[in-house]
Every structure is written in C-alpha cells, then in structure tokens.
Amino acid sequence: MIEVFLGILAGCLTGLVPGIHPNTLAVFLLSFSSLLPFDPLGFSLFIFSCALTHTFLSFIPSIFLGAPEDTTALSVLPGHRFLLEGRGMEAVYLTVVGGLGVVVLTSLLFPLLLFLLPALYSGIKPWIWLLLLGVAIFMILSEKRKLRACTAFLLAGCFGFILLSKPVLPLTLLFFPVFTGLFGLPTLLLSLKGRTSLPEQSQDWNRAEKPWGAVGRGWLAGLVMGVLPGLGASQAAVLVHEFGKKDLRSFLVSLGGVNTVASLISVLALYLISRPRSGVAVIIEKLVWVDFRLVLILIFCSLFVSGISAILTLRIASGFSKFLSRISYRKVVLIVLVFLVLLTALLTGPYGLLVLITGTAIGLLPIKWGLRRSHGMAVLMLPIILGGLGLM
C-alpha cells in the first residue's frame, strides 16, 4: 500500500507538470532501484499506480492551460471551449467519468478479455495500417474544404515522418514539443486575441447525466489500440472523434476513457498476449514474473488507484479553476506560453525548439482554414500507414 500511495503522488506530479512522463520517471528511478526500499513487486505497483494516476491528472493542464501531451492533445479544443464558457470543471469531470468507467468495465469483463484480446491481436495486427488509412480518408472527405484538409493532413504527416524516421530525442521527450506545437500553442495564441479574463468557473453541473455509451466507445477504442503495436491512446482518440458522437460532452468522456484503458491494457497485455505495450509495461516485465496472480493484483490496484485519482483530480481542478477566475487570463496565457517554450528548451534543446516552432505553424493551419484540428494527429498516423506499406 505504501508503494501504491507513493505511485499516486508521483502520478500527480507527472500529470500536473507538462513534459514529465511516467515512462521517463520510471526509467530514471529504475537506474537507482538498488537504492530504493522497494522489492520488485512493490516497485512494479509503484510505477503502475503512477502511470494510471497520470491518465486522470494530465487533463488538468491540457484543459486549463492548453499544455497537452500525445494522449490528451485532442482534449485541448473542446476543453478550452468549456473553459471559456465557465465550465472547465465540467470538462475535467467528464474525463474522470470516462476514466473511472473504463476501469470498472475492464475489471468486470476481464474473463472475456482472456479470450477476446489474443484473437483481436492476431486478427487485426496485419491490417492496422489499412484501418488508419480508412480513418484518414474519412477525415479528409468529411471536410467541406477537402483540398485544404488533405494539405493539413499531409503536412502534419510529413512532419511526423521526418521526426520519426531518425529520432534525435527519446520519443517521450520528442512528443512534448510535437504536441505542444500542434495543439497547445495554437490554442494559447488564439486566446491572446480574445477575452482578457475568464468567466467564473462553475462548480455545479449535471452529475446525474452519465453518457455510458461514450464510456463504451472509449473502452472499445482503447482496447483495440492498447494491444496493437505502434498504436496508442492518441490514435484511438482519433477513431472516437471521427466515428463517435460529435457532442463535446460525449467526446470528453470517451477521451478520458481511451487514455486510461490504453494505459491499463498496455500492462495487462503482458499476460494476455505476452507483449508489453508501453514503457511502464516493459519495466514491469523486467522486474517480476507476470502470472495470473499478478494480473489480479493489478486489477484490484487499478480500481483503488482510479478511485483515489478521480477524487484528487476533481479537488485539484476545483482549486485551480477558482484561482484562474480571479486573475487576468491574458497574463496566465502569456506565462504559460513562456513556460512551455522555456521547458521545451530545457528538456530538448535547440532541436526541440525547432520542432515546437514547426509544429505550431502546422497547428495554426486548421484553425486558419476552418478545419477540424484532429488532422494534426496525422503526425503519428501517416508514419504508421507508410510503415504498413513498407515505406518506412
């Protein structure tokens, strides 16, 4: 329990501070594991709890500050809209509902997953690129300005192809300037042209309405993407965005669900398909023997951790929303802009700054052209499609 609680605290840190990822923290701590008072099982539960807590807390900087990572990038636009309407807390609450819902659903349906996931993995694996190609075509054809949509998609895709062909930085560090540029800074720059203060953030909203259909869609998308190589929550979010309901409440619930179930399934996949699907899963595989007993421990741990994380997320977001309502929003935006640029320079150096500037230029195009900003996710989709065609 001590390791689990410490993992929850560590997940709060990684979730609230942009640029710090559980994978990075886990690798760092693993190098000093001999000095830590953890046995292998305790350390595994620590990093598992950290990663799961991170999926809840990471929506706070994404929604309130426009500082996304790859798994929360698509929450920036609807979350920002809720924020400007005084409903920032509601946006966070909806992601929490999605996260909690998928953890409960995974626990209840785990006996089914014992048979479903191995078949899903072997059946879909060769056709991942074709699935994403179909999604890409649908994204472009569903726009009124198809040529501009195609241009925006290809620009973001070529950007990703160049970066991922020979990555200069570790991917957990590289993704920070990539998604901050594509989704974060364009939102903040747009905010500078608008209002100078935020409306008072409401602490009361409709808690009775639970869009369980959106939880189910997020769970299914995260389930598929959580076990397939090269894919993750970000691509699953694109599927939910394109094929799910278009109302923002349902989308935020699904996105919260996708984020959490992908993290959970990536670890459970160690037992279900004998393949790690995240950096955290790789480390757990090195530390302990993954058997049915450990899987049951992880499932019970996920229920406990997600419950505590949900409460912490709402409490922290409530205090943060009250604070934002009392100060100049323009000053907050400027501070966040400077902070993100300085953090990029600190973590990734001149190369990261170049990536940030390029990503921002590409990320501004969908806004300028009146397109959906999910085209920016081509930064990951196109390289996978080209890889399936043997071109990467």
Second form
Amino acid sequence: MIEVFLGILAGCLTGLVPGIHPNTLAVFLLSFSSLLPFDPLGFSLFIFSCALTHTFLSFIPSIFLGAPEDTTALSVLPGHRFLLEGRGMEAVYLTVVGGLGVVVLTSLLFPLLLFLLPALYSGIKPWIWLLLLGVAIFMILSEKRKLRACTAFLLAGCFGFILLSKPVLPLTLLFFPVFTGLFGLPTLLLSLKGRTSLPEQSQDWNRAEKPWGAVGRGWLAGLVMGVLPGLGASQAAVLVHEFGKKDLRSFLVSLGGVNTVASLISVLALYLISRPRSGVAVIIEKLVWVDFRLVLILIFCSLFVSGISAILTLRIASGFSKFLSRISYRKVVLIVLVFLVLLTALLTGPYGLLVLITGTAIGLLPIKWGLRRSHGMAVLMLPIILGGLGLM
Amino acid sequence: MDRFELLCLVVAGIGILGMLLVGWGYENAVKVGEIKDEMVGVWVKVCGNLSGRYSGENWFGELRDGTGKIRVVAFGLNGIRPGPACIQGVVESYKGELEIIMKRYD
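The structure above corresponds to the form predicted on its own; please give the structure of the form predicted together with the partner chain next.
Once more the chain from above appears, this time first in line as the rest of the complex follows.
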C-alpha cells in the first residue's frame, strides 16, 4: 500500500509541475531501482498510481496557468474562459468528475472489455488513419473561413511532420514545447492584453448535472484511442471536441475522462491484448507478469487512486484559485510566461526554444483568424494520416 | 466535506477493500510451465527446486516445479544455493530455448 500512496504523491508532483511526465519520472527512478525499497510489483503499483494521479492533477496548470501537455491541450481555451469568468474551480471540478466517472465505468464494464477490446483492436487498427482523415476534413469544412482553416491545419500538421519524422528529443520532452507553444503561450500572450486581475474565483462549483453522457463519450473515445498504436488521449480529445456536445461543461467532463481512461486502459491492455500502450505500460511489462489477478488488483487500485486524487485535485485547485484571485493576474501571467520559457530552455535546450517559438506563432494564427483552436492538434493528426497512407 | 468528496471516499474505500481482498497473499509468481516465448524480456518470479553450481562468479543451473523445468543463469549474484527457492529475473531466449537471467534470489 505504501507504494500506492507514494505513487499518488509523485503523481501530484508530475501533474502540478509543467513538463514533468510520469514516464520521465519512472525511467529516472528505474535507473535507481536497486536503491529503492520497492520490489518489482511494488514499483509497478507506484508508477501506475503516479500516472493515474497525474491525469487528474495536470488539469490544474492547464486551466489556471495555460500550461498544457498533449492530453490536456484542448482544455486550455474552455478552462481559461471559465477562469476569466471566475469559474476556474468549476472547470477543474468538471474534469475531475470525468476522470472519476471513467474509472468507475471501466471497473463496472471490465467483464465486457475482456471480449470487446481484442475485437476492437484488430477491427479498427487498419482504419484509424481514415477516421482521422474524416475528422480533419470535418474540422476544416465546419469553419466559415475554409481556406484559412486549411492553412492553419496544414501549418500545424507540417510542423508535426517535421518534428516527428526524425525526433531529436524523446517524445515526452518534445511534446512540452510543442503544446506549450501551440496552446499555452498564445492564451497567455492574449491574456496580457487588457485584464489586470482575475475576478474572485467562485467556490460554489459543485454542480455537474447528469454528467454520464459526457463521461460515456470520454470513456469510449479514450478507450478506442488508448488501445490503438501510435494514438492516445490527445487524438481522443480531438474526436470528443469535434463530435461531442458543443456545451463547454460537457466537453470538460469528457476531456477529464479521456485523459484518465487512456492512461488506465494503456496498462490494462497488457493483459487484454498482450501489448503495452504507453511508456508506463512498457515499464510495468518489464517488471511483472500481468495475470488476471494482477489486473483485478490494478482495477481496484485505480478506484482507490482516483478517489483520493479527485479529492486532492479539488483541494489543491481550491487553494490555488483563492491565491490567484488575490494577486495581480498580469504579474502571474508574466511569471508563468518566463517560467515556461526557462523550463523549456532547461529541459530541451535551444532546439526546444525554437520549437516553442514556432509553435507559438502557429498557435496564434487560429486565434487571429477567428478559427477553432483544435486545428493545432493537426501536429499529431497529420503525421498519423500520412503514416496510414505510407508517406511517413 | 461535501457530497462529491464523500462519493470519492466511497470509491476509494471500495478500491482499497478490493485491493486487500484480491491482493491477499498475491506474489505475482508464475509456474515454469506457464513461461512461453511471448514472455521474453518480461520480469517473472518463479518458485521451485533449484539445482546447479557456480562457475567463477556466474551461476548456471535449472529450476524445476511440478509443471516443468527451465535453465537459470545468474551473473555476479552471490549466495545462491541449490534447493527450494523463489527466484526473480528476466525471461530470455538462448539458442532457441527459454531461460531465466536471475536478478534476485529469495
């Protein structure tokens, strides 16, 4: 049990500090595994708990500071809008409802997953690029300014193609400047214009009327994308964004769900389809043999971890929102901007800074042109579509 | 504490109860007969009767249980003795046969 508690603590750290991913922490700790008081099973539970907690906490910097990662990128805009209306806590609460909901749903429907997931994996795998191509066409055609939408999509897509065809950095590190540039910095730069302080953040946020539809959509999208090779929560988020309800509250619930279920299912896939679907799952595969009893332990562990993480996320976010209301918002934005640039320089060097500047320029275009911000997700979509066509 | 946090605690309570019930006495050990080709590269724990001897700093032998036997190799691991034992290590394939590279000896 101590490993699970430590995993939750580590997940709080990786979730709250932008740029630290559980994969990075797990690989770092694995190299010192002989010094740690964990056996392989304990270490597996530790990183599993850490990864799951991370999916809850990572919405706090994304919503309050505009510092996202690939899986939370699309929450920046609705999250920021909620924040500027004094409803930042409500945005965090909605993602927590989604996260907790999908874990409960996965636990209840696990017997069904035993049969559904292997069939889903072999059935959809060859066609996923076609699905993403359909989403891309829909994203462009649903805009009023189609030529500009096409340009914004292709620019972000080419950016992704260049970065991912020969990655100079490990992907978890590379994604930090990419998504901070595409989604984080443009939001922060625009925030510098005008507003000098944040409105009082409402603490009356405990409302999510009938969230099960949104939880179900997030669960399904996260499940499909979490299990397919080369895809993940970020692509699932695009699907939910384009095909889910346009109501921002439902979208935030689904997004919270997508992130958590993709992380959970990527590890359960070790048993269900005998393949790891995330960096954390790859490490767990090397540590333990995942049998049926261990899968049951992991499912119960996910219930425990998500229950505790949900409470921790709300308590930490509540304290953070009260703190933010008391200080100059312009100063906070400036400090966060400098922090993100320095962190990028520290983690990824001059190459990362170049990626950050390019990403910010591309990320500002949809805002200036009055387009949806999700075009920035073409950074991952286009390389997968090109891969499906055999061009990458 | 509001109703949602109470719900979170109930979910966490079910989780911890389930973990304790399902995990009671669980060792994540496999039988020798269950070790298959697709487990190459995977860390396993196996209990059985260990036989073999040291050659220099390295140990060569085999582990048997009621379901089969498998070759066991340990590089630079001290204190290994023949007899009943639980070992942990990585499954590897050597000259077409599966073996365990022992990393821990209990």
